[in-house]
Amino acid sequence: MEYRIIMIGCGTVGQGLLEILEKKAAFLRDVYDFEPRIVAITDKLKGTVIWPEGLQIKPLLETLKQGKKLNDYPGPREKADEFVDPLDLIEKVEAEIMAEMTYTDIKTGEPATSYIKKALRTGKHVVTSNKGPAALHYAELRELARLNNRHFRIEGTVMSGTPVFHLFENGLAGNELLQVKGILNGTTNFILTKMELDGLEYDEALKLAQQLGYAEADPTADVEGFDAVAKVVILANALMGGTLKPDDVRRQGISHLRKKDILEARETGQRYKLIASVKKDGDKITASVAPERLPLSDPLSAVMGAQNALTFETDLMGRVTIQGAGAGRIETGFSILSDMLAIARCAAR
């Protein structure tokens, strides 16, 4: 079945998605009866290109890899401009799915939330990897999707392509989630790993993380726990039916930890991890992000480097732990694909 797709944002994640669609086109068609047709892309920095018959992905990727803009795309096109406002594009271009992959603003969720609302109101399913709308407006957007008989899917918002929401939608369907705790920020986990295994001080480990591209020039969102807070709010609200806001989460980062703290924990058979946790007690849901000393017997303590992991405590299956990538071009691009395939499966029923 053919699906017309609008892409809002074509940075790292968007280009990862395009690479997957180009590489696996025959596989997706033959195995899943899924034929995506990218009909429009707009990006504030890279411009806009529109072609209702479907853009050719290979020359599109080559254009971007050469450092050119979308409006330099050499294939057939109806329109190519420096930049078309996403709200106008969503309104005017016909499509079944909008993939929203713009930058995250965790304070307001904008402008992505407005893009998502416009898409749902104009009859488009929405898939996104953007934490802002999911953390701040999940219930509202889910209800808007329901009223318009459309999907609002957010697999890429917590652990990149590692399946969190698909796991509960399918593999753990029928379970009630009592508690979830885990490592939701690869940058901090990398820093803590280097402090323990290589004996680096915090500042040295942070500098290495920045040199390797794990940490931004301003690492505050990662090392002070704000990124993990957004993700834990999404888990609380999407999987537990909560109504938490980021300010409701008790937060402490890792910037105060020193090598001596890390080594002291190791000497007692423990290991520091930045743990994001959500717990349900009756109708009350509480959440926190803070460094914890875990016993080495805890599955989360064995998660090293930039990996992420979550342990779910359920009423029927007990504790289930998943581990995988929490970031990455292809990994997050896959999360967008997995949500689009879920939409296609529902349509085929």
Given for the second form:
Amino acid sequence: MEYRIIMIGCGTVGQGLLEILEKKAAFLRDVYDFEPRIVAITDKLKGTVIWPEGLQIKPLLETLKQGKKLNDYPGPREKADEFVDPLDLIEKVEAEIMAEMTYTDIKTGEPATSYIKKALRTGKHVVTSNKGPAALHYAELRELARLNNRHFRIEGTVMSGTPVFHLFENGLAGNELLQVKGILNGTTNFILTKMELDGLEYDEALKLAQQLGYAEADPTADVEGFDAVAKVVILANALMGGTLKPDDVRRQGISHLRKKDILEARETGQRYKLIASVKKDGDKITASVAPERLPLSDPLSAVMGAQNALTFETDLMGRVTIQGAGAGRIETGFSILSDMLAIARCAAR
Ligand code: HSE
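Having displayed the form predicted on its own, please output the structure of the form predicted in complex with L-homoserine (HSE).
The complete assembly is shown below, putting the previous chain first.
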């Protein structure tokens, strides 16, 4: 079946998605009966391109790889100015799915939240990797999706394409979730690993994380725990029906830890990890992000480098742990694809 797709934002995640769609077009059609047709892309820095019959992905990717703007796309396209406001574009262009892949603003969730509302109100399913709307407005957006009989899917917001939400929604369906506990920030896990295994000091490990592109140029969101807070709020609200806000989460980062602390923990058979957790106690849901000394026997202790992991504590299955990438161009691009395939599966029923 064919799906018309609008892409809002075409940075790392959007281009990762396009690469996958280009490479796997035949596979997705033959195995999943999924034929995506990208009908519009708009990106604040790269401009806008619209073609209701479907843009050609190969020349699109070549244009972007050469550092050119979307307006330089050589294939058939509508004439458009430099940049079409996403709200106008969503209103005007017909599509089944909107993939929202703009930057995260964790204070307001905007402008992404407005784009998502507009898409749901104009009858489009929404898939997003943006943590802002999911962390701040999850219940409202889910309700809006329900009222419009559309999906609001957020797999890429936590652990990129590692299937946290798919696992809970499908494989673990029927379980009650008592607690989730995980390593949700790759940068800090990388820093802790380098301090322990390579004997680097905190500053050296952070510098390396920046050089390798794990940490942002301003790494505060990573090392002070704000990124993990956003993710844990999403888990609390999306998986446990909570109504938490980021300020409700107890937060401590890792910037105070020194090599000697890490090595001292190691001597007692423990390992420091930045642990994000959500607990349910009756109706009360509480969340925290803080460094913890875990015994080496804990599955989360074995998660090294920039990897992420999450342990679900359930009533029927006990503890189930999932480990995988927490970021990356292809990995997050895949999260968008996996949500689109879930929408297609439902439509085929
Ligand atoms: N800065 C984040 C991390 C990227 O290090 O995990 C993924 O959200």
